[in-house]
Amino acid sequence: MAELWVDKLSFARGDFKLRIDQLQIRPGEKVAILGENGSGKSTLLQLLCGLLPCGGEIRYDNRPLAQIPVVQRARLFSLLPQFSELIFPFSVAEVVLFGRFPHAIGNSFSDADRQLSEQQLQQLDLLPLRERQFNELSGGEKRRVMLARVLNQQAPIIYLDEPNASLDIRHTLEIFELLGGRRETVIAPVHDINLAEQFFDRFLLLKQGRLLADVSHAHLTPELLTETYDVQVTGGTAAFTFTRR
């Protein structure tokens, strides 16, 4: 397992600026990032993965990210981006197997790699699609395939940018339940606040590039959400409801 530390993180692009003074995420936490479009949710994930230049410091197990080689990073964290497209005509089974590259010996996959890939295909309800070409799939099917590839990487920290994008409600619930039961740290921007409230235990609320709040499940209040989203939020017995302010 790995612990994540952020110290004086800063990033600027055009008129947008993101700054997080300090952040610690412990192994196994399930962290949802909430905020309006443009608040910096996806940018934060890219910074934590070293995909964008930034100020400050990001450390994994007290080791600066800048000092961790790319190959080793792939054994520390995996990333599911918002959009995933492939140029070459790989099958579903091949795409999922690619998640084992950080663990492969040379360019060869072991029998254990293939067995793990089959398990991911089964967990994500992809066995009927295993021989289909990835580019022939629907948006929701592609999302499940790429999630299976990410999980197959077996990294201790999993970054998922809107994990339920394009998914129907059944697969959304199945995937959130699956993620909630795993040992890995899961960090994900989530647009559906009621789903986030149901399956995550910690919440980072971003507003215009700053960390407005870092709260546990018990402290995710309608007042905080009202301030975050600039809409009036009230809490019901089963869900938050939203109306224009």
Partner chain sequence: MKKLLLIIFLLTLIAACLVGSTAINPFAASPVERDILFSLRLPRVLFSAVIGAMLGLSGSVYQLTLKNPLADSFTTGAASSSALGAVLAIAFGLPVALVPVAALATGLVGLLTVYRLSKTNGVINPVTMILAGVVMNIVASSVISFAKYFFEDSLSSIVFWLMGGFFVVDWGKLLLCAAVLLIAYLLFAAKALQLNMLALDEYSAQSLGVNVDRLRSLAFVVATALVAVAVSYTGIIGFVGLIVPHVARSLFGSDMQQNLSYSALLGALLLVVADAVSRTIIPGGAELPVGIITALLGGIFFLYLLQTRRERLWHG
Given for the second form:
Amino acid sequence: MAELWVDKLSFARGDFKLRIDQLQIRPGEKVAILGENGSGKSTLLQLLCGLLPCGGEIRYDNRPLAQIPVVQRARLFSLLPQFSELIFPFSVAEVVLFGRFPHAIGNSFSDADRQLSEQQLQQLDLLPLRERQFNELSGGEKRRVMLARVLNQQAPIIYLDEPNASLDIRHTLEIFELLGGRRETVIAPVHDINLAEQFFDRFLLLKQGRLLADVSHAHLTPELLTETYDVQVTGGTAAFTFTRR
Amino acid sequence: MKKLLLIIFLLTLIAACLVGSTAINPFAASPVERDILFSLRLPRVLFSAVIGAMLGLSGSVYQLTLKNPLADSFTTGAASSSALGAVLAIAFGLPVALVPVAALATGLVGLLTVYRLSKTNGVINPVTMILAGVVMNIVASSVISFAKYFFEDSLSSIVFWLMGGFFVVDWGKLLLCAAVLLIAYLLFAAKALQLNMLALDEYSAQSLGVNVDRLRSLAFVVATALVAVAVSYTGIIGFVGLIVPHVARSLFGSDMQQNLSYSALLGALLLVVADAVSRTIIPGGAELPVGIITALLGGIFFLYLLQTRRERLWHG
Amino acid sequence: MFRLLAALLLLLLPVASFAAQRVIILAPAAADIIEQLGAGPLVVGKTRNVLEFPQATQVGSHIRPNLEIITSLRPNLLIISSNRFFSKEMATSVAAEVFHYQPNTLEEILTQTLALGEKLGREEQARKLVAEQRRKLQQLQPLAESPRVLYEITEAPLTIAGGGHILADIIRRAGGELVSGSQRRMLRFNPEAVLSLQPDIYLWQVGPMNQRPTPAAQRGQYRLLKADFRQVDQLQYSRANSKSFDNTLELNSYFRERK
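Got the form predicted alone; any chance of the form predicted together with the partner chain too?
Okay, now the whole complex, with that chain kicking things off.
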């Protein structure tokens, strides 16, 4: 279990500035990051993962991120970036096994690692694709493989940049339910607000690099969303409602 | 599969020792023939294997760490910056023994230049690195052209040197290169799993616990050092570093735990065969520069691969 | 009246029979013979590695002659070795007669000496020079056994002279035999083939092409080569000119005195 603390985080790249004064995320929370394109959702994830230089302080379990060696970070949190490609062909099974890298001893994976990978493949409905080349898969299939890799890392905090991008509705529901049922912290920018509302319990609303609001379910109001996205938002029933069979 | 390949490799080594300007029957060799076999031909065959392995290994690592299927000793500027030193040494008439030393020196200078140029905000950028390498290549080539133009008396020496070949090999040079190869191989093999992670995008690799920048720097420096040493002794032997890793990948998969050894092995095999051809194709002891043969063999094979198995080669 | 007649007579004569007055040497090998013919004062241009004729203007190198300088010197005779570096197009643009000097044998040196003498109006000197060279050739003494000779042009990469090189004829006339197995002028060679050819004499040249070679006898790969090693001067040996005959004599006596 890991707790995340953010204090006076600041980052600038060209005209874009991101600043978050205070943020604390407790173990097991499911946090959706909402905001328009370019509001800093992905940047925030990258900052929290220590992938970009920044001001202020990020702490995991009271330990400053800067002092945690890269190898140990991989046991604290995992990351699914928005786009992932492989330059050379690897099979689906190999890619999912990559997720066990932080746990590999020496230069090889243990049998336990392989077993866990198999379970992960099964859980994400990937066994039929097991021997396929990753690069030959469809966009949604690739996404699921990468998600399996990230979950396989078994880190207490999971960062997912738009986890349901290019996933069909059935797989989206499956994955969000799967994530909702796990003990890990999940922090994910999500574009589909209705889905976010359905599966997450805390919402960070970003606008132009600033944390507009940090609210729970009850306070995610149409007014707040109107301010976040600059569109008129009204509550009501959707044309279709989806649940898993 | 690996066993079969090793057997093929050993048979090729033996065959390469027996062919040449004079065919030698190992069971009825005259003293001169025995001397040719053991003090010239055997070291040369082994040397070509070592150099081939060095080039194959460096190509395999370059392509993965620079995230570019076309990365090799040319695109990273390593080959031409090393060649520059050798060409200048020949042009200025330094003693022959100093030619490799000069090549190694400029090769290392080229390495540091490209490395420095490709660091932005303390982080290595693979695209910048390829660009810096290509620029390095252009600069070195222009100086080489100038040397060819200005030092006309050395023109044929320079041109022949640039075409690549195993000039005079002795056991000392062989041992030195074998040691360099062994160290580099062990270093890469110990990091094979980490190198695999570099096939992913940078952020994924980093979040899996790989210090991408440090690994990339190490891989670049060691691979370039391999090329610099190889080029300093043999001139420019193209295409081995580019093609061999692709062939290894398409035959045995992309896993670096396999690819490192197969790239080295196939590189060695290719160069042993190419050198045997270069020694025998013209009757009467004349020699064809080996770079011509590797480029031809490799290029044809690469065309075949591109035509038939492109999607299995890389994702671009 | 007489002057007019003479002028008319001159105009009637074919141009070729005029002795050239302004000569440019683009074939360095020819320089020595032109000097021997006493035609030095006619030379207005030369390539940069011709050391004779200090009064002549440099016109670039024999590989890259400078057409502008050549044209500005208004030559009426260009001496070139081949059209490789001085194309026919370049020659026509200069509007001068072109003489090809590239002898491959001692005999050809003599015929080309005579032809040059004619072009330069030095027929008498040419005949004398040829007679002198023939006398040198008559001093050659036969050898009991013909040594097999290898001639190294550059050490690294190893290149040797082939049958098309002037050295092949010089060595043959001196009583030896150039081993190479090729009719090219120079060829890249395999060090182990040197061992298997077993030459009796290994000549290695030192000069601009082979600036600081390792002394051949000290090279590890020739440890078992039972050949006599002899260093020669590139500029002396590799050009086909009047010195070629002295070299032939010198090699002949070296072959004879060799144990």
